[in-house]
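One chain comes next, on its own, written out as structure tokens in the form predicted on its own.
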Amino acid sequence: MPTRIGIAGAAGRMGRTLIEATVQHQDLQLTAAVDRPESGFIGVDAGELAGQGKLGVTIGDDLQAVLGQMDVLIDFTLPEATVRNAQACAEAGVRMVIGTTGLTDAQKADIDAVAARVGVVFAANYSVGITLSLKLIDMAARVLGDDYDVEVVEAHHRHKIDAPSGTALRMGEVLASALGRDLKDCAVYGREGRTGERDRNTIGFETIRGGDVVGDHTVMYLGLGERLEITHKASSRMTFAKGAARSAAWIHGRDGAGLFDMEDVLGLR
């Protein structure tokens, strides 16, 4: 039996890509799709909206009404909506794959509470390449240590509403952990004016927004006489959607509750 998939935010750009990835995955079946009530696509066939032909699954505006039709909900929406959806899934015993970024510490704690009841995969980025990049970033930071200054540069499309990106922040967390620092204390988000010399213990973040950039991330290790850069560039949202689909199949195959990420899905933990 295929894993039954529900998609939140189904009418959005990422939602439509998630529909396509679900349809293409041999072990998944799209059985439910929801979007915000004010969406102009309520009642539209989800498959036709995503260019996959008629699937017989119409986009609704009430998650509670369709929770019984899914094994896993994939949610790449907004923090407030994701927390509400997660709480509803916990009550219904539905597992989740969460790709929403920009959550506060309190909202992340809410997700932790849900993961104590059902299985949840929660990652800032579902790209296989990014997951491998995080391993390389950790390795490089441990080898180079405090002799190298570290900066994170990221670029995304003009419609992205949070900054820095969740992936950039995750990279910062990996760097801080490898260097024995607390990111909350050492992060610098952009520079302006007379800043003085760089504090050697900081981790800098630079954000670029414009056009249709799907997602570019570079970690720079800047030493005296040389510079190392680890870069990942995504050219299609399908990269993330395929990772989310893979995660949905994986989490459905696990017993019990727990909070996991792409390293768990890929067996890299």
The other form holds:
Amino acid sequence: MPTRIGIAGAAGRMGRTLIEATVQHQDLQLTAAVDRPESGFIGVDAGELAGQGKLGVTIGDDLQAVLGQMDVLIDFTLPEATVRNAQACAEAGVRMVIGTTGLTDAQKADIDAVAARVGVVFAANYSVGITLSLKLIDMAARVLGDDYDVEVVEAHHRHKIDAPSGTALRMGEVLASALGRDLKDCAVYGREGRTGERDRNTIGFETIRGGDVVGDHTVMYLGLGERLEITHKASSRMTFAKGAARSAAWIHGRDGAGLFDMEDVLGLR
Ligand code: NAD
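Please give the other form, namely the form predicted together with nicotinamide-adenine-dinucleotide, since only the form predicted on its own has been shown so far.
Starting with the chain above, the whole complex follows.
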């Protein structure tokens, strides 16, 4: 029996790519798709919207009405929507794969509460390359230590609404943990004016927004006499959608509640 998949935010940039990835995954079947009532795509066939031909799954605007038709909800929407959807999934016993970024600490705590009731995969980035790069970033920070200044630079398309990206922040958390620091105390978001010399214990973030950049991230380790850079460049949203589809199949095959990320899905822990 294939895993029955619902997609929230189905008409969005990621939503359409997720429809395609679900159709292409042999163990998954798209059974429901929803978006906001104000979306101009309510009533449209999800397959046709994603260039996959007619699938017989119409984009609806009421998640509650279709929760019974899915085993896993894949949600790439907005933080407030994701929290509301997650609470509905917990009530219905539907597992989740969440890709939405920009959640506040309080919203993340809401997701933790949902994950105490159903299985949830929640990752700021579903690409295999980024998941591996988090391991490399951790290793490099532990080897280079406090002698090297660390900075995270990211670039995304002009429509992205949160900054720095969820992936950049996750990289910052990995760096801070490897260096024995708390990111909340040491993060510096952009610099301007008379900043004075660099505080050696900070982790700096720089954000570039424009055009159609799918997602670039570089961590720099800047020492005296050398500089190491670890860079990842996504060239297609399909890389995230494939990771999310793989996560949906994984969480469906796993009993019980809990909060997981791509490292769990890829067996890297
Ligand atoms: P988008 O604006 O193109 O799509 C979001 C969709 O969600 C829209 O169609 C919108 O109408 C819909 N939506 C909003 N509220 C809703 C609700 N209450 N119910 C149902 N649908 C609702 O944005 P996007 O580029 O597809 O990105 C979506 C999110 O995914 C962002 O937070 C982005 O940062 C994140 N993202 C994560 C990854 C990852 O790998 N984790 C990769 C890419 C994007």
